[in-house]
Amino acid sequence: MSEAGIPAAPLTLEGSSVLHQMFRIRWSAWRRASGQEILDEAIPALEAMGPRTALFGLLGHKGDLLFLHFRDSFEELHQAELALARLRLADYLEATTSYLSVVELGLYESSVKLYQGLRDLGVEPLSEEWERACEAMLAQQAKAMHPRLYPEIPPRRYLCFYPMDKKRGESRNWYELPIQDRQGLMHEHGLIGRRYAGSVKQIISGSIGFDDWEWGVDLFADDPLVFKKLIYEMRFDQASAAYALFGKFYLGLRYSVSDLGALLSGTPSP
C-alpha cells in the first residue's frame, strides 16, 4: 500500500503470449547436409504456423535466426516450440537464448484516477468493492484494446527487441516511488514513443515471473536509423535516465518462410 493509502501496482491488462527464440546456424554440419530434403520438411511447417510466427535473420554474432511467435496462451506457444524442435532442420540450430513474456499494457493513468476516486468516495482500499470497480474498469479496457492486446505481428522489414528492468536498488528504485509519480514518469515517456507512432509499432510484453528481465521490446520498422533515434530520445526521459536498465538488443531483419532456403544458402533476396 501506497503512502496516499491506496495500492502501489498499477492495473495491467495481459494479451498474446509472446516467445522469442534465437538459433546460431551449425554451418559446417549444414554444408554437408542434403539441405533441400530438410527444407522441403520445414518450409511448410512453419508455413502451417501461419501470420502469428514471424522469421528474422539476426545481424551480428548473437545469432543468425530469431523465430517470434505470438499466440493465445502458453500451452499455444509450447506446441510452436515443440513443432519446430521436431523438424530435422532443428539438427542444424543451436540455441543461444529465448525471452518469454505477455502482451502488456500498463494502465498507470486509469489506475490512479480510479484508486483516487474510491478513495474520495471512502471505499476500502482492497475491499470487495473496490475489486468489483477495478473489474469492471479492466474489462471495459480489454475491450477497447482487444486490438493492441493481440496484435498480428508488424509486417515491417526491421526488428529491435530487447529486454529491460526498473532499477531497484542502491540509490534508485522505481517501486519505492508513489503510484502518482511513477504515472507522471510514464506519461512523459510516453509522450516521446506516441511521436514516433508512423514509424515505429512498439510491443511491449511482461515478462516478470516468467524470465530473467521485467519486460520485452519489440520495436518494428521499415528504416532501422529510428530505433537509434527513438531509444536514444528515451535515454533522456526521467523514466529511463534515473530508472531503467537493459539488457542485449536483437536487429533483425523479416524474411518469409518460403525465403528460407535461400537465407540458409547466404543468398537472401533484399
The other form holds:
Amino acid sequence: MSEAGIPAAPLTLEGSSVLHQMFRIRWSAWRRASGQEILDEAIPALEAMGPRTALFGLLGHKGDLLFLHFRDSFEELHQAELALARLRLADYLEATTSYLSVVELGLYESSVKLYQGLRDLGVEPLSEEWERACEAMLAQQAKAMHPRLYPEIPPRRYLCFYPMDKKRGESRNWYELPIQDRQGLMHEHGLIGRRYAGSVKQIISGSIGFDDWEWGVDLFADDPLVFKKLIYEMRFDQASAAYALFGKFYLGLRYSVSDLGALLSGTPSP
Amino acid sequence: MSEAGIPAAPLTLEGSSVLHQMFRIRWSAWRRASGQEILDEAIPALEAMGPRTALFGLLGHKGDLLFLHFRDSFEELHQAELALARLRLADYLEATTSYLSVVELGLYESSVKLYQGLRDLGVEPLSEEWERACEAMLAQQAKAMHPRLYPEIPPRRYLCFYPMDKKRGESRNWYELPIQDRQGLMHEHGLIGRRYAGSVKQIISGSIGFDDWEWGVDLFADDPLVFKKLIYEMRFDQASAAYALFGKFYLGLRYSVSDLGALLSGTPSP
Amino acid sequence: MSEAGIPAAPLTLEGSSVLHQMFRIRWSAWRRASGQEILDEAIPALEAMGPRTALFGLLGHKGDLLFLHFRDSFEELHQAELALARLRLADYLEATTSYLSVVELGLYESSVKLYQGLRDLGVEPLSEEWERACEAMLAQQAKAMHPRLYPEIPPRRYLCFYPMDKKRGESRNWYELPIQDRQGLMHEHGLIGRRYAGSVKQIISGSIGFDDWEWGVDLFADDPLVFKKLIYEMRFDQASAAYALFGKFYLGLRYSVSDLGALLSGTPSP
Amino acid sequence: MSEAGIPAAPLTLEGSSVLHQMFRIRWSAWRRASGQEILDEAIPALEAMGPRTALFGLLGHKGDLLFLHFRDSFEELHQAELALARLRLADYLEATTSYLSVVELGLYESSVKLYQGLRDLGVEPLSEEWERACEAMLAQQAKAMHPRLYPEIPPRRYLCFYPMDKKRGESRNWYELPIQDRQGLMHEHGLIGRRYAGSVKQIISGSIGFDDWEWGVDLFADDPLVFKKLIYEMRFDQASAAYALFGKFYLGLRYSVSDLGALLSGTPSP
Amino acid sequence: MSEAGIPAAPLTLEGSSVLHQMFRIRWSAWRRASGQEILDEAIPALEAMGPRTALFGLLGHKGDLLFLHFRDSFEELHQAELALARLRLADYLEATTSYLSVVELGLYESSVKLYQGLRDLGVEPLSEEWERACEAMLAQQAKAMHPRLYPEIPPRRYLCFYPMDKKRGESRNWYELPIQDRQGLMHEHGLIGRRYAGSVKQIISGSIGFDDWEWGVDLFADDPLVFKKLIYEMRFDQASAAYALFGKFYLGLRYSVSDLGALLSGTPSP
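The form predicted together with another copy of the chain, contrasted with the form predicted on its own above:
Okay, now the whole complex, with that chain kicking things off.
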C-alpha cells in the first residue's frame, strides 16, 4: 500500500508470450554438412511457423542468429522451441542465450486515476468492490488495446533487444517511490519515445517471474542509428538516469526464412 | 541478541530435503541415439522414484529439463542424484545448475510471542529453560504443520523457481533489523501471498549452509501469468522492495515421466 | 530537460560503423592443418577488404588475433563478419569477444552554445524551429568533421582498446549532472588528450543500443607506454575519477594481412 | 597502527596446509571405461595418502566429489595434487573448483591483551622488544594449541564448506574498526559457535595471499540441519550481519576411499 | 590538477615488460602423448629463453603451470608467447588466464617534492619548463633505479601473484584524494613492506591500458606463510583497507625448466 492509501503496483495488461532465442552457428561443422538437405527440412518447418516467428542475423560474438517468437501461451512457445530443437539444423546451432517474457502494457495513468477515484468514493482498497472495478477497467482496456497486446512483429530492417530492471538501490529505489511519482516519471519517459514513434517501433514485454530481468525491450527500425539516439536521450530522463539497470544489448538484421541458406553460406543479399 | 533483549533469529521448522536439477538436452547426440532402449531403462527408473520426483520442461536456454526431488534426507537426495547419473539417459543431459535446500517454515509470529512471553516471565534467553520452551513449541508446531513440512509436489501445470537472499547492504540490512520489525514485514508480505492462495501454491525452502542463496522459492500454478502478478505486487512491499535480492528465474511446464519420450522427440502433447 | 530549461543530451555526430572481433587461435588444430591452402584462400579475401580492415596480434589469453573493421553501415559490417566466418581459416579461430559501435563525435561545446542561444531567442526546446536549428548545426559540423567521422585506421604499431560507461551511482550519476557541468568536465578531459595528440591517435565510438557498454575507445601509438601514461593521467581528472567505469583492456600489435602466415607459424617479423 | 597506538592486526597461528579439490565426474566416459582396472590403481594410491585425505560425495551440479587434503606444507599439497592428477581416474574427473588455505587460529584476545600490556610498559610497538614478546607468545600458544593447528579430519557424516571475506564497504569496513571492537565482535561470534560445539566441529583456515577469499570455513556434523541452524543464527550477530561476505557453499557426504567404486557406480551404501 | 595547484598524477618509471601465463595441463591427453619427444622439443626451447622466463607449478584448479616472462618490450613478449604457442607442448596446455604489465616504480615522494618546488619557483604546471624538469628528474631516477626497473626474477621457492585496483567508490575514491594524502598513505604502506624486505621480494608492475586491473603484484619468498602475514598486515593500513580492490590470487612453486618432465609425470622432486 503506498503512502496515499492506494496500492503501490500499477495494473498491467498482458498479451503475446514472447521468446527470444540467440544462437551461434557452428560454422566449421556447417561447412562440412549436407547443407541443402538440412535446409530442405528447416526452411519449410520455419516457414510453417508463420509471421509470428522472425529471423534476425546478429552482429558480433554474442550470436549469429536470433529467432523471435510471438505466441498465445508459454505452451505454444515451448512447442516452437522444441520444433526448432528437433530440426537437423539444430546440430549446427549453439544456444548462447534466450529471453522469456509476455507483451506488457503498464497502465500507470489509468491505475492512478482509478485508484484515486475509488478511494475518493470510499471504496476499501483490495475489497471485492475494488477488485471488481479493477477487473472492469482491465477488461475494457484489454479490448481497446488488443492490437498492441498481440502485435505483429514489425517489418523493419533492424532489431535492438535488451533486458532491463528498475533499480532497488540503498538510497534510490524505484519500488519505494509513491505510485504518483512513478507515474510522472513514466509519463516523461513516454514523451521521448513518442517523438521517435515515426522511426522506431517499440514493444515492451514483462518478465518478472519468467526470466532474470524485469522487462525486455524490443526496438524495430530501418535505420539503426535511431536506436542510439533514442536510448541516449532517454538515459538522461529521471526514470532511466536514476532507476534503470540495463542488461546486454543485441543488434540484429531481419532476414526472411528463405534467406537462411544464403545467410549460412555467408552471402545474404542485403 | 536483538535490542529488546530477545534473540534476533526466529525459530524455523525444517521438512523435506529438496533438490532441483536443471539439465540441457544434448539434442544432436540424442538424435543419433538408440532412443527407445535408453527410455526403456530411464522411464521405469524415474517412475520408481514415485510422486516425490517431478519432471518439468524448461523454457529458454537455461535448461530443457528440470527434475524436482523431495526426499526425507540429503542421503536420499544423493541416492536420487546418483540413480539419475547412472542412467544411460544421463549421457544426453548436461547439468546446467541445481539447487539444494530443505522445506522451511519460518515461525516469526510464534517466535516473537514465545520470546516475549519468556522474557516477561524472567527466563534467561538461551538458558536451559528457555531452550526447553523453544523445543516444546517447535515440537508442537512440527506436528501441526506436518503436511506443510512434507508436502507433495503440487500437481499444477506450471512451475516458477528462483533463489533469493535478504540484503545486507551498508545502510539497508535485513539482519540488523529488530525481530519485531522483520515479523511485521513478513506479515505484510504474507498477506499478499494469501490473496493469491487460490491460484498459486508456494513452497519455501531454506538453503543457508547448503547452497549459494538463503532461500529457494517454488511457485506452482495452472496459469503462469499469476507468477508475474504475484511477484510484481510483492516487489512493492517493504520486505521485497528494500531487502530482497533475487537469483535467476526458471519457468517450467510439468510433464509426467511417461511423456519423457515425446518431450525428447520434441513433440509432447500439451 | 536539464534544470536550465535546455535539453540534457548533447548532440552527437555518427560516422563509420565499427566492429572489433577478437579470436583465439586453435593452435593444435592449426598445427595439423594444410596451412598454406587455408592461407591461400584467406589472405586474398582479407586483402580484398582493403585498408578499412586491420589485423592485430593480441597479447595474453583474451585472444590471439583482433580484426578491426570500419565500414559505412552495419549491413556492410555484417557482410565482413560473414565473409570472415565462411573462410576455412575460421575453423581455426574461436571468437572470444567482439564490440559493435559507430564512430562518434560528442558536440558538448556546440550543443550548449546552440541550446543557450536558442533559449535566449525564446525558441521552444524541441519545437520544430528548435529541431531545424539542431539539424542545421549537425549538417554543418558533419561536413566540417567528415575526416574525423570516417577516419582511416591509424597506421601505428600498437592498439589499445577498451569499452567504458559513465557511472550512474546512487550519489554520483553522470546522467543527472547539468549539461554545462558535463561540458566542463569533458573539456578538462579533452585537454589531457590534446597534450598527447602527437604520440596517440584516439578514436571514440558510441555503442548505446548496439553493445554492452556506452562507448568504445581505440588508442593507436607506436610506443605502448604512452597508453599507460595517458590513461593514468586521465584517471585523475574528474570526468574519469568520479564517473568512468571501464571494461576489459585489449593490447594489440599491428600486422599486415600478408604477415598472417608468419603470425600463425609463431614467427612474425617484428 | 590502530587509534589506541597498538597494531591493528591480531596475531595469528598457522597449522596444516589445506587443499579442497572439487571434481565433476565424467559419467558418460566412466560408464564406458574399464572401471575396475582404474579403481585398482586409484584406491590403493588414495588410501596410501592416509587419514589426512578425505573423500566426500557432493550434492548438486557444483561437483560430484570433493577431496580434502591436510598436509604439513604447500609442497606436500602439490605432491598430493599431482599424485591425484597422474592417476588414470583423473581422466574421468573434471576440476570444477578448489580452495587453498592453512589452518588458522586468530588470537584476538591474546593479542589485544599482549599489545595493551606492552604499551602500558612503554614498549615501542614493532620495536625489537615488542616483536620478541609477540614471538614468545606465539611460540607458547603454538605449543598449547598444536592439536587444533594440526587437526585430524573430523569423522562426521556431513561436510559444509564455504569461503568468506570481511567486508570493506564504503561505510562499513571491518579493516577500519579498532582491534578492540573487532575482538568484541569475534568474541560474540564465538559464543554462538560454542553452543553448537557438541554437534558441529569447525575448522577455520586462512587464505589471504593463497586464494580468492580471506578465509575458508569447514563444518563437520552428523546432522546437516545443524549447519543451517548455526549459520542462520550467526548471520544475525554483528560480525556476520554487517561484515561477512560469503562465497559458494558446498555440501558433502563423507565416504571412505574404499567406497569410491560404489560411488562411481551410483550405488554407495549410506 | 589537484587542489594545491599541482598535478594529481605522480610521475612513474617503467621497466621490463611482463607477461604472466597460466595454463591448465590436459592430463588425459598428456598421459597418451609421446611425452619424451615433446619434452625434447620444449625444454631446449624454454631454456633458450634464458633466466628472464621462469616456470612455476600452481596449486589448485586455476592452473597447473605459470610461465613468467620479463622482456624489454611487448614486441619481445609477443615473440615469447608465440614461441610457446608453436611448441607441440602447447597442445597439452590450456590457457586459463594471463596478465600483461610493465615493471613500475611510482615516484610519489619525488613527484610531490618536485611539483611543490616548481610551484614555489612559480613555474607554470605542465609548461615546457615544468615538463623539462620532470623529464630530467625521471632520467636521473631511471638511471639510479635501473636494477629495480629491470630486475631478474628472484630465485625464491614460492610465488604469490595478484592484480589490484585502487577503488573509485562513491564516497571513497583514491583518484580524488590530494596527491599529498596519497603520498602519505603510500609511505605508510611502504613501511610495512620494508619490515618484510628480508623474507619477501616484491615486484610491482603497472597495467593501466594493458590489462583489466591497474597493477600486478608479484611476491617471491621461500616460506609461503610470509605472503599471508604481509598481506594481512597491509590490509589494515589505510591505503589497502579503504582503497584496495583485489583480483584473484595465484600461488606457485618455482621449478627449473629441466624439471618440466618430472612435473608433467606428476613426480617433481621438491
